[in-house]
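Next up: a single chain in structure tokens, the form predicted on its own.
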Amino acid sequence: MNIIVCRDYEEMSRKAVELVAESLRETPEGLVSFAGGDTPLGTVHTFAEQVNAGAIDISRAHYVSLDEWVGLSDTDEGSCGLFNRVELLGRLEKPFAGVHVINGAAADIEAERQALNDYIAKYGPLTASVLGIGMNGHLGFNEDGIDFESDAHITPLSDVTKRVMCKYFGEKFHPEYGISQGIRQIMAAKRVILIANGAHKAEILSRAVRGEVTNSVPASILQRHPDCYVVADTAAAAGL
């Protein structure tokens, strides 16, 4: 693993985008994926700014979202789809060649899972996968106990994830399941970029990077990835 410690959140976001841009220069027709949520917000904004400025060319590249709460679509507040549509795709003046955003509210959620697999199979493997790390070490909705050989799947949410999700939904919505790219698909990516900021992520990031490779801390599998970058601010990197 390549560890890059940044001064602050802004530098972390810029460095992550630099790594994605490098990947797209090497593979212009590649497949890109960004996590949703608070940590990647600065990264996707910076990415969109650089695309709009002509510094990054995505005209031949495709995009796929990482995960979604089952029951939510891209019009629902707090959904990953809304994050993708508003914070990334809606900011792009020069669009991707193609996009697949998971619809967690699909009438046939199994067909939606298969559509995610099919899109990655058609345009992948992933060229650059930008991930955050959950408080239980999850990647997307690859929760603790996940099979490392999994492709796209629908999974019960862990108790830790259910507690954290309150910041997105309050009391309005209580999802029980998530739909997500699988660990096998993430590990097949040419480059993985794990971003983390804040002191609250220091312990779990240390366990993922320095601890045993175990599915009780799903992000620990990235220790075995041949081109993985951990990009963290000083607070999150305190245990590294």
Given for the second form:
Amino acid sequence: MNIIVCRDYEEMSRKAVELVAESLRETPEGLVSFAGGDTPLGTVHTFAEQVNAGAIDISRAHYVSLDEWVGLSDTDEGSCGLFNRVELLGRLEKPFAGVHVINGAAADIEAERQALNDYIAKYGPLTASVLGIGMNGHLGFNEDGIDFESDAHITPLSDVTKRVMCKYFGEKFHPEYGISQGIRQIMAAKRVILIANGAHKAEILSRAVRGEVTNSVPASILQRHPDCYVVADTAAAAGL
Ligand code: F6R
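Starting from the form predicted on its own shown above, please give the structure in the form predicted in complex with fructose -6-phosphate.
After this comes the whole thing, all chains and molecules, with the earlier chain placed first.
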């Protein structure tokens, strides 16, 4: 694992984008994925700015979202899809060649899961995957106990995820299940960039990076990835 400690959130976001840009220079027709949530907001904004400025060429690249709450689509507040559309895709003046955003509200959620596998099989493997880490060590919705050989799957959310994630919904929505790219697909990415900021992430990040590789801390599997970068601000990196 390559560990990059950044002064602050802005530097973390810029560094993550540099790493994605380098991957896309090497593989301009590649497939990229960004997590939703609080951590990657600066990263996706910076990425869009650089695309619009002509510094990153995505005209031949494809985009796939990482995960979604089952029950929500990209028009629902708090959804990963809305994050993707508003914070990333909607800001791009020069679009990706193709985009797949998971619809967690699909009537046939099993078909939606299969569609995610199919898209990654067609345009993948991922060239660059930008991930955040959950308070239980999850990646996407690969919750504790996940089978490291999993592809796209629908999974019950852990109690920690449900508790922490009410920050997105308040009392409006109580998610029970998530749909997510699997660990096998994340591990097949040419490059993985795990970003983390804030003191609240220090302990789980240190368990993921310095602890044993175990599916009770799903992010720990990234220790076995051949081109993984952990990009963290000083507060999140305190335990490294
Ligand atoms: C969201 C996702 C989650 C988050 C993680 C950290 O699409 O994949 O795994 O990356 O829960 O969330 P934040 O960044 O909000 O702390």
